[in-house]
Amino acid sequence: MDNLLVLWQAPTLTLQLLIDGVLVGAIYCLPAYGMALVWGVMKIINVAQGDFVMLGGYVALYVSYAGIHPMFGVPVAAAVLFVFGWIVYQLVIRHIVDRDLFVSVLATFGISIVLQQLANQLFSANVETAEANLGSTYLFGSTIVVGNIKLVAVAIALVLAVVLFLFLKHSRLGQAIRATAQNPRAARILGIETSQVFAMTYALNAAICGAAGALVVQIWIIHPYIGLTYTIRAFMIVVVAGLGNIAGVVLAGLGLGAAEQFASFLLGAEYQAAFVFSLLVVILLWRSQMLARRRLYLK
């Protein structure tokens, strides 16, 4: 209650938390884009989503170790993770397409564990960060401080959302992805190589996560076991927004970021993870009731 009173008495602090939350939520949107794409097209829940974010962070980190600004690690991480995602699809994912959803969860959970252990062996378990050194922007007489790297991250997230929307709507591959998502069997009859579409979809998802990881390592931290937090957040956003709804993903991501910031301030940073998991349970229960009502209405 004391912290709530502080927010009431200090509107600039409330605005600071809101701005930080929106900026944080923009980063959450990126892996959620990819998860919605893979889930909608391939009917696979990719539990390794956050681990792709983690790998993208390490790519950008090693770009900075080479003496290059880590911001250039964003396209490099996207390219490296695109190739990596295509390889993972060929080795594992193509064998579970059209299988039961539970099989995909188990398979991608196994991929997640393997990636975590490999990252631990290759990079160690140390917490890492890459300094962007972009400074800060001060608003309202320096009462509100915004890291410029967060502003850049928001811009990149919005650009990627627009590019993804235009790609899916106007490119031949994007149209093939949409056709395959609607009806894979009909797409095959029309001559679309759905196996190639699936491979490109999964690789594109990994590339988006790689770009997100390159931003995460400049704003916060990475370590081999950080992937689960981004997987859970991406899953929550997709469940709220629905499949194929990029605008909904953006709004849900921004809302989640803001809710986390306020919860962290009101409850304490040590309860932030508990808040996220509790919110996930609430969202799943809400979605379950919505689906039950829809089935009852259809009867």
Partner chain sequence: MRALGFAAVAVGAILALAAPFLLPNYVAQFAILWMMVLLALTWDLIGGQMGYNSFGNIVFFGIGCYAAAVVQRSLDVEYFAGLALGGIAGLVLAVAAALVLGSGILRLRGQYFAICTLGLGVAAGELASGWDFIGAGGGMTAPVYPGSPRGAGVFFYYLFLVLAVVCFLTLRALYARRFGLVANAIRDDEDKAEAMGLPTTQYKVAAWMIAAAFLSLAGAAYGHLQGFIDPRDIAFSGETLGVWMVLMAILGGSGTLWGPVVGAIVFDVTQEVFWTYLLGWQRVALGVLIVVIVVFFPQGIIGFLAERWPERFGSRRVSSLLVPDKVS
Second form
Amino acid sequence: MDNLLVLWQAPTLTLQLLIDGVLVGAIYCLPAYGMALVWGVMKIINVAQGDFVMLGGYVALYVSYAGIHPMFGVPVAAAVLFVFGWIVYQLVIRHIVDRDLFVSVLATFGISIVLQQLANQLFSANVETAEANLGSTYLFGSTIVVGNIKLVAVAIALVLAVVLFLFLKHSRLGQAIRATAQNPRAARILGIETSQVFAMTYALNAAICGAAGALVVQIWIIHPYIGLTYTIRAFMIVVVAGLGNIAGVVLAGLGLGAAEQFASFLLGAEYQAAFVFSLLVVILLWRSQMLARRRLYLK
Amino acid sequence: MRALGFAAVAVGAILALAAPFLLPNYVAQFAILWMMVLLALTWDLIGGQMGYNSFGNIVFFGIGCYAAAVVQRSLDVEYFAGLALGGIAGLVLAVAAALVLGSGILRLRGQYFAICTLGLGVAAGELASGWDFIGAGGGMTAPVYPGSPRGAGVFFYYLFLVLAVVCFLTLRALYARRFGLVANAIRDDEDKAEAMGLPTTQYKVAAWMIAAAFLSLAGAAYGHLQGFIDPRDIAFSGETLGVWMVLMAILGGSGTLWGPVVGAIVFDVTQEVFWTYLLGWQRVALGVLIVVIVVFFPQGIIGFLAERWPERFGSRRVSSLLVPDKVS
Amino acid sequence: MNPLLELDGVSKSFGGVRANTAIDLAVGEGEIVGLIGPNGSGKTTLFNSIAGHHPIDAGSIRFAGQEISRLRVPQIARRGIIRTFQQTRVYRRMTCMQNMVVSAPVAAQGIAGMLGRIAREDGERAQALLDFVGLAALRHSQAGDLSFGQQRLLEFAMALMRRPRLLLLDEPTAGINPTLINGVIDRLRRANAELQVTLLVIEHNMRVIMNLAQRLYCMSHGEMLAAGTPGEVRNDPRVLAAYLGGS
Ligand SMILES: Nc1ncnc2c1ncn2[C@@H]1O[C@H](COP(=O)(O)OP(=O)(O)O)[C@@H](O)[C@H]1O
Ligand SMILES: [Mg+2]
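Show the form predicted together with the partner chain, please, the one above being the form predicted on its own.
So here's everything in the complex, that chain up top.
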């Protein structure tokens, strides 16, 4: 907590933390948006969300091992995870779409364990990062340093978000997805194959996570057990923003990124994960307080 | 039929009492087996019976682990006295934690509760790994058992056996009373239960406190059995014990008295097999097992038997009023 | 006469929707009062307000002379107001007997109440009430396996099991086989006469409510339109307009 004083004395440091936080938070928005998509369309909470991010990171890492710049890992990871997500849907998710929401939490939690343990077996438990070597930008007479990779990553995240938005709004599949989200039965009557829409939605979500993971491995680190934190971040963002609220997701994501930077500076980096998980508990309690004021519509 | 069931229980009891002498080489594994039974039973109290599926019960286990070790470290008393005092300290702390946390978290419904408790379990492990007083990430040691390793095995075997049996009998008594009925009412429709005047939060918190009491005692014993307490792998081991307790209860049949017992035994024995044959892949296999059970076998072993032979395994409330064949 | 339930200017809106606007309503001890109104006129919302499912925006709700509008759902229920739901709610994975016994009121508070045994009288009364609604033969069936109408009857029996002073029934005959409706009316009357339960009944079926209620209230668009004897309300031109305009 002594660091609080430091923040007060060094406003540029505050700005540095804020910039770092917002840039990181922009990446959080991607899996959060995917989670909201799957939750809204399929009524499934995908606990394996963060593990898709983790897998995307490893794909980009192996791209860089092949001597290719890890930035090219972004499309590759998206493609690989798209296929992977489709397979997971066919193997497991298909069977739980119309079951209790808790079944989906538990089943995707199982998937999450499988993926992290597989990653542990295949890639070892080491902490990995893929060097992008893009240099840094110095602001305010080099009191503030921003890794260029972060700027590029945010730009890519932004482009992805816009593409996704346009895709959902205008493409045939996007419209089918939105129609299914609103009313699956009506969509079926209109001749939409909801099972295909579900498969595509889940695969698309995995692709988004994969792309996010390919960015994460370049600006930060990955290891087999990192998934759960990303799942929890995505969940918090969606809970705060609500389903189907893109602006809310972006705001909540950036806010979370900044909050984490400040927390880990003030409490010490070893408490960052503890902060994320404790924040989850606090946010859920806050939400239940808000809900208690306007209770559900009982018939 | 009654007599057959009674005979089965009697044979089981004799085997359980004699196990350390029948199979002396496996006494530690059997001790863990009873702990698993306790974990599954306590999970089902709040999960299967009340419909509050928690991923965070491991918190109370971890509290028990650490409390016992801290008491042993700070008090200069003899091993067993220290363990007893530590167990009591852990129990008080865990029950208090269940009361405080439960009053807030148990107001969350369904998936929000599940994910919140998931966060709670991980947060506890992370906080413990940063807290120097309890050894931070390096963990803590518990004192060494004053006697032969074989004596230690036998001691912990009977300790876990007693804990599991007391836990089972407590829950059986609870389920046969109003408590069991209210728990099921909350599971089936909590809004209805409230509209009928039931103080549901009070019941939920009480159930969590009971679970916490048994879990903390199991944690205290487990920490001493292991001799070393790691924050994430032993005390707040959400990835292993924390998930297994859910899995065992569902495998055996959640919401039934015997289901968690059967599930724990089947799971633990199967898991021992995995350990030997899968060499490193056992965790992957366990994840697959979770998915398979949840997706394709959610009714569990007892549930499956009850579907097949309802007259033999169907829901049987102990109160004679509610048993079909007893009502004239 | 001192009314058992007294609503004074109760208002409730959801966002922009004004579900209830300044509702006045009184139910005397021992009465059977009907509440009618077109779909969406705010009747269920009024029940939710009385039972404490949401805070009201304005007004007061008094029960047996005491303000209850700030109490929580179980507290209101324990004071003696039990409501049933338009979409029937029973404990689906429990047997009818279990549904009944768990609905029995308990005298003991706190731990003693929670850990108490199941009383023999409760079992006997549960049997008698199941008999009363005609479900005795199904007492050990799972509630979720019952037909829709049977679940309605079970819900009614559970409410009686709780020994309420005031019973709020939300469309008790909806979905019930027309040949059985007279039986339901008969049981409501007997519950009122023999068990001293005051009834406030939302009902869609005009024939039923005209037959059953001693007094009627009619709502429309969240407002109280008319009140009086069934004959008065039926002939009120505003009520006719509301129904014709509503449908
Ligand atoms: N919790 C709520 N949130 C939003 N709107 C609600 C809520 N409860 C009731 N309403 C609205 O209030 C109006 C009255 O509904 P309701 O009380 O169910 O009418 P009735 O029972 O007379 O058919 C409806 O338009 C309904 O959509
Ligand atoms: Mg209604």
